[in-house]
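The chain below stands alone and is given in structure tokens; this is the form predicted alone.
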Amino acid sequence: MAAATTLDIPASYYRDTVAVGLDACPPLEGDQRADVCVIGGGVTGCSAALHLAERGYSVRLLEAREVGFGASGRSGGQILPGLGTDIATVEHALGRERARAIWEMSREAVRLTAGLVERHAIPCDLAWGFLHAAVKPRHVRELQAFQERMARDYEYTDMAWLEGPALRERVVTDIYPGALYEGEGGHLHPLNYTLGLARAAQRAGVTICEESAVQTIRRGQPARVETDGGSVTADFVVVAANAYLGGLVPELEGRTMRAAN
């Protein structure tokens, strides 16, 4: 989250059940120096800051509002391998070999999430198991074909078809004719997870500045990242934002799309 926004912080169950506290994150003041300046206090920014700090880099993280303000703190919280499009679409565009590599990378991301939760003792209600529910016969055929395809072409067998009593053990309703249960999928409290990453980053030495909307990135070697209250001169800049960039990085305009409400 880089550019200033007039959006109010929305009320939510997640915000009302915060279980992670951060050290003070005062707005950026004055001119500071760091190896890396990270823009955005969501999952991507906090994770990047944490991993960089653990590798010995000095890091300043600038957040326009507060950590987890955007989608990272108010998403559905699902953890799933795969992409936002069907793997067949990826395979058609890139070929089987690259599609398999992308699929395995997505599984690695799920394992990374689980590892971070455990290593940093993040109280985010992590639970495993996900149902891809069918609501009509066509969905049944599609999900069963997907299960077969993944086992045959991607050697991914952590899915089981459920219906009848077996499905009712997972979800108490008869509305679904069947569902594909995925053991590698899961759910967590997204705001607590994001705050947990931020807390771990602070413990690793990252300085987090909330209410520090970036107004300008002056590119160069080093670069200079400027807010209304100060600046960070850094060898590297990580732009970890999307919907709230507000034209900060012009070449990214038209390449991001906000999720519909």
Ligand SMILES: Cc1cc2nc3c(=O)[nH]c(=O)nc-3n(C[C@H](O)[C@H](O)[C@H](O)COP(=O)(O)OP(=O)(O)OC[C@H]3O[C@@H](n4cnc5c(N)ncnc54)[C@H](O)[C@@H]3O)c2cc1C
The other form holds:
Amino acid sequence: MAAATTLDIPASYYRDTVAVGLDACPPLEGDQRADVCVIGGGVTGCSAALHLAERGYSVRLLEAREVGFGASGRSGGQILPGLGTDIATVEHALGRERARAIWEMSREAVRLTAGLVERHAIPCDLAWGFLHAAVKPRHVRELQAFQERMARDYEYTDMAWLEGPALRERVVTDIYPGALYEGEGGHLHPLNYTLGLARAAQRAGVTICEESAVQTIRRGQPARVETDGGSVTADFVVVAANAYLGGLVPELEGRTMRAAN
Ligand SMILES: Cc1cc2nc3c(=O)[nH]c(=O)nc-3n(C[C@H](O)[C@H](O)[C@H](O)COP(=O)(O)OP(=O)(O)OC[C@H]3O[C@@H](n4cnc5c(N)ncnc54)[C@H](O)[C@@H]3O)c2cc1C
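Output the structure of the form predicted in complex with this ligand; the preceding block shows the form predicted alone.
Complete assembly follows, chain above in first position.
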């Protein structure tokens, strides 16, 4: 089955400022064996490969293009607790206790990111502090209500409302009527972070094959993952190919949507 990775790699600041070199990642050749075959070299695949290798599994990671080719190498690089949807919606759907558990899980993800950067000395310009800027008076009310709610119901207090000179210290403009500063949020260089995870995975024993688009997954015990150049027979397969899956996993077709190139 053909994989849908036909996009060119776009030029970017991130790509121009790569600070992490990987050991050679030649394309997959011949028939190989591994405990786990990971498909996709973004943060999901590289982190999964790293953590599995640290637990003693032999891991081979197959990347269709090059590590960080996908969203991981060109995202905004913003790190924030929370979900894409606001916490009030989560609470409404699942109740307060579950929403609190999800919120705590998202904070744990932020701490995990920070821990990985530190443990593997990843040069990704990690910096802490995030401003939710209000553009309209309505945003002022909403952000202040969010701050109150999070302190009251989630014991999440590392936030401060800034306006006037206090805000001007952070951003060189008077255009915003105010902003919510969040101490647990931050920013990193996403491509260097992804490459840093891949380098850590290599050091932990993972074999990474770039230019190795998976064409077929033959399910079974073990499974067989095939590219044009070779195959990996593995007890477990981790599919971490994001929205570039094509028809590789038919059950997921129709559940992902490419928003833009
Ligand atoms: C424009 C943009 C801005 C974003 N900003 C942020 C942000 O500021 N903060 C944030 O937290 N998140 C942000 N995100 C989301 C975040 O980037 C993604 O959630 C995350 O990078 C997904 O990582 P991934 O490893 O799952 O997927 P990807 O990084 O997309 O990796 C998937 C990989 O799988 C490979 N692949 C696909 N098919 C195959 C195949 N058949 N065989 C082998 N390999 C294959 C691809 O080549 C790709 O390298 C942003 C996303 C976008 C698009």
